[in-house]
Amino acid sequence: MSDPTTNYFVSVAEIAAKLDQATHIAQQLSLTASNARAVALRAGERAAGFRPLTDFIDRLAEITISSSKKINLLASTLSRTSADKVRADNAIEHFHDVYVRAKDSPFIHSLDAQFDLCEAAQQKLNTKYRRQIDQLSDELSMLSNELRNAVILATLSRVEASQAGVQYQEALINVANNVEGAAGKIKNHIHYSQQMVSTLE
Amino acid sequence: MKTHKLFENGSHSWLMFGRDDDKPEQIIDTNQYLVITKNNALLMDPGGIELFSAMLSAVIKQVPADKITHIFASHQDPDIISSLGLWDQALPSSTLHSPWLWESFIRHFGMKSITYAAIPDEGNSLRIDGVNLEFIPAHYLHSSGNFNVYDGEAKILMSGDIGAALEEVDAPLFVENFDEHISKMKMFHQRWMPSNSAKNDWVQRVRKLDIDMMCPQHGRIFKGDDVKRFLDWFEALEVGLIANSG
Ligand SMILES: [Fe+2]
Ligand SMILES: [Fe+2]
């Protein structure tokens, strides 16, 4: 991991591509949820109540999905941001040393207009920085929260696949790894982000 | 970063910024120059991001920071100009003077506030409180799109990468011996500058102005009759070449 201090703008884009992974295992979710409708239809009677659970596998696929994009937009704005930041952290930082190696300069004082100019740029920056960080991170506890369902929606599913007759027992016991399993990486996805964004705060 | 003073008159002065003793060893040493008139600054060549902090702070114990409204860059390259995005910040109103051709290169070093005015390939001039700046064109020697600053009353060149030694951080400010000095000059030119004939076109465009000094981007100045020495070199040379170059 980056330091954090100086290198935020890589924690940025570091979370970015997290997230982007996110939404790919995402857009299984949704394949395993159209997958298991198949199978269910397949087994007919004796899989009644495992349909109902396909809807919410694929709810929650789409949930994810769009709260995935929506994070990764939130996240590229904010590389954005924090690329400009850099810049105007930069600008501050060089203007400081002049004033230290200049302090004797009978014009050193022309500069302060535009030194001033730099400084409210930069407050306004960091401002937006912050909305940004608290989005992105309230959007992470969101979709954190939504994966909870998940292991739910697992376990409901292994107890109705019990019932589905040996035929369909695997395939089902199968969709319902596979809804845990992904559940779960997005989940570490996002832990991994939220004490990148941590760290940003 | 030391400064010096190559010439003073009624309407106008030329300073030269080098010899930088803070600037970080790998880095290529380089000349900044600027020219002062009444209301007005011209700030040549600026330098490379490294080195923005030890410049603005010897520009700003010559001029206020609002008399710097214009700047001009030779060429596109890093130890010319990438300190764009500083200047940006700090002379928002200025203009940067540089070649059409490098326009939307030179953007990339960052530059929101600054007006580009592009020069054309045949040169344009620029006239600061009566004081008349022509920019000369000195394509591929060694950038594609590449100009000098002559100043006629001054009789100064402002020549860029032509005319460049590799030298000590401090070496003296005036080329004193100018056989002993080839061998420093040699290999610059030969390998970073690509055509002869693009050479022997600018020699020939140049033996025509008044010149008392010619001031490169690194190494010495070169005064009085080290100039014309100068050409003679450099017309002899044979340049683009990659080997045999000690
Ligand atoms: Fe160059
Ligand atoms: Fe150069």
Contents of the next structure:
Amino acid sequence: MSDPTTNYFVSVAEIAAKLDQATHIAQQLSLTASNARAVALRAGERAAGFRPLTDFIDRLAEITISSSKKINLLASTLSRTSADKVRADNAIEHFHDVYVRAKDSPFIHSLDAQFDLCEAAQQKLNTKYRRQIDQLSDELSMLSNELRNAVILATLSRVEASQAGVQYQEALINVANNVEGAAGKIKNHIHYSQQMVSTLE
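Shown: the form predicted in complex with its partner chain; wanted: the form predicted alone:
Chain only, nothing else included.
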């Protein structure tokens, strides 16, 4: 049987790796916003409606980077809680083995006080572990929902790009395509991370 502790740390490492990739994509998205802003300024009034969208692209990048850092911190905290939980689970299992093997011993109940303390600690860790998984799951869901706005953003960007004139239209449409593509990649990383979280539950 595979070691649950090892499986857990593999899952957390994979979540961290996926979120690191998402951060790099978000940083590129921020660069895309800067380039789009420069093109929109050159286009002048014809791209006036596009300029506010560049602020939204920046915000999307900032949220992704901030959430990725928060998620990695949550995963690191969960990692420590999980290690404590595994130790507590193993201790309880050993207590049960001793109780079964030494059930006729006249001194077996001298273990009761320590067993009760260990069991109380295990229950607290289980509650803490469950709460931290819920926090991690909620943060991933929030980021995933935020990225849905990127599709709307890309559509609006294409509409605004069509008003900018032939000279700037292609560059601004490329911005829209880059935003949609980047958001799609980040969503894939988030979805994979959500699957990893489900293996921890």
